[in-house]
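Listed next as structure tokens is one chain, alone, in the form predicted alone.
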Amino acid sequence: MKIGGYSISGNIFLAPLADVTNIAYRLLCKQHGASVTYTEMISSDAVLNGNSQTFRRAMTCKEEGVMGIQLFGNSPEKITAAARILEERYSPPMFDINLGCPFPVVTKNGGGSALLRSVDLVQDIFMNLNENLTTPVSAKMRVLGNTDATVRIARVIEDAGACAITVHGRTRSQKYGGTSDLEYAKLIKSELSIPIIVNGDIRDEHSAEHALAYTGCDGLMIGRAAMGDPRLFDRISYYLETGECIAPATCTQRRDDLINYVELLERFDLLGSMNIRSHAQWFTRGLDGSRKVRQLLNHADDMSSIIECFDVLCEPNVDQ
């Protein structure tokens, strides 16, 4: 697959996730087979205001390979100005525009999924970006209440110069409830010529296989299911290639992944700004005895004690 002139090895992407997809976690997922990664969504206003924490969210490195900085806002001029600042500072492979966030903190100012109410504004944003940047631009969108309107806005995004579109098959009002409707991604894929990535409710090998087979999309994007389980990318890739399942990550592997993650946070001087106890809890998800260990993690006060909590979890016959 090619996106924005880049040849992509594989077709499984890591979704942009607020407070999750910092550079350390993105690199961890890359190590385990994520083809393309995206930053947390970044406010174009915050970039223009010179917010230092915002710039830390946007940083990347050559080791990350193909990735995208995701921006949100509602002003074509401001989004473009922010992108130009980040383009000069980081030279990212791609930018991605958020047309999907359903939460009021973003939509109340007309950003995220609220942009879908105005086809003209969406068109202006992508035309402005493509006229003023050398970096390719993609989109991540939710869907509207009917398929015709959704396909129309996807076509506008393509015509305005986007290099790819990720389609999350939920409406703004659904937030993360209900189910993601694959029909939208299927129709958009049949109507457009740029790569289309399907997103929403992809949790494991079988849901990944079904999403690709049903929609015919070029790739798939995994979000919350990848939190604390970066090896999910390897498992899905292997299953799609062979039809065989790899065993889920063991407790010891999860502990090793957490240690790797912490080392990456330290490498980029991010550990001090993270709630590492909260992040450590991601790595307990789905493991036997995880409730007990999450309780222990609440009282852990340094990395040594956090790892000791995982040692308890990895002991045989841990209490459920």
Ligand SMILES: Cc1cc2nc3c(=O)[nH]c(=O)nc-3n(C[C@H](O)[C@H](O)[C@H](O)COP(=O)(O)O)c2cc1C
Contents of the next structure:
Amino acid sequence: MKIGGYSISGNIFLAPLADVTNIAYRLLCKQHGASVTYTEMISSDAVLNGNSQTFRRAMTCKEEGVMGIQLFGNSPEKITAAARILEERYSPPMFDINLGCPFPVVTKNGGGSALLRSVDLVQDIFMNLNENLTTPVSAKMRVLGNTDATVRIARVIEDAGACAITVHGRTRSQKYGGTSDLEYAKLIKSELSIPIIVNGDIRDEHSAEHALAYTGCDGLMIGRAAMGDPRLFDRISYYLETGECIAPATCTQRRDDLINYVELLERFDLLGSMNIRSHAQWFTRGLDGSRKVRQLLNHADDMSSIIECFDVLCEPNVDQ
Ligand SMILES: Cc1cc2nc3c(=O)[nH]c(=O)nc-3n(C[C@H](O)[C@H](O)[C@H](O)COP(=O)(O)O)c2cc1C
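Other form of same protein, the form predicted together with this ligand, not the form predicted alone:
After this comes the whole thing, all chains and molecules, with the earlier chain placed first.
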């Protein structure tokens, strides 16, 4: 598919995930077939304040290929100014604007899903970006409880120059509860011309196939199911191409992925600032005996003991 003028192979995107999609994790997912990756949401105010931690969250490299830096905020001028700083510093292939975060830390200042209340402000944000940046800008939105209002705002985003829209079919008040309603992405896809990416509750080959077939969307985006399981991208791509499933990652593969992740964190000098014990927990999800390993991980205090916890898991007959 094409997005923002880039031809990409495949159509499976890694979602922006706060405290998860750092550059190391994004590269790991790219190595396993993610077509497009996004940084976690980054405050436009923090960029303007020159916060060094914020810049680390935004960094990318050539090897990452097509990716987007996701920004949140509610001032068209400030979001554009922050994007220009990051454009200058990192030349990212894309930016993405967060119109989905449901949490007060973001919505109390009018950002994230709070933007969906003001069509005019959304229009100003995308027009301002479009007029002042050369980098393409996409949007990631939640839905309003009403299809007409949701399609209207998606159309405003398209008309104001966005290059693509990701639709997470939950309302702000649902947070992460209930189910993601595919009807919205389907309707938006049928009404708009830019690429539409469907997101929400896609966790395996069959939910991916269903979401694409039902909505007719151009691509799909995976969040939670990709945490600790970067090979999910390869599995879904393979299934979409051939109709056949490959076996899920084995314990040894998960351990190798964790080691690879740690090496990438080291390469970008990020290991010291991560809670690696909690990140290691992601890699146990869905594995037989994962409870036992999670208990062991709670007491592991250096990298080699973290990896050793997996050695225990990779042995057969571990207590459940
Ligand atoms: C831990 C976590 C962090 C998230 N951080 C962001 C974020 O920074 N920006 C964003 O647009 N969405 C964020 N989301 C929402 C996801 O990108 C995605 O829309 C949502 O999880 C639904 O997709 P899924 O069912 O595949 O997880 C986050 C979700 C989770 C669970």
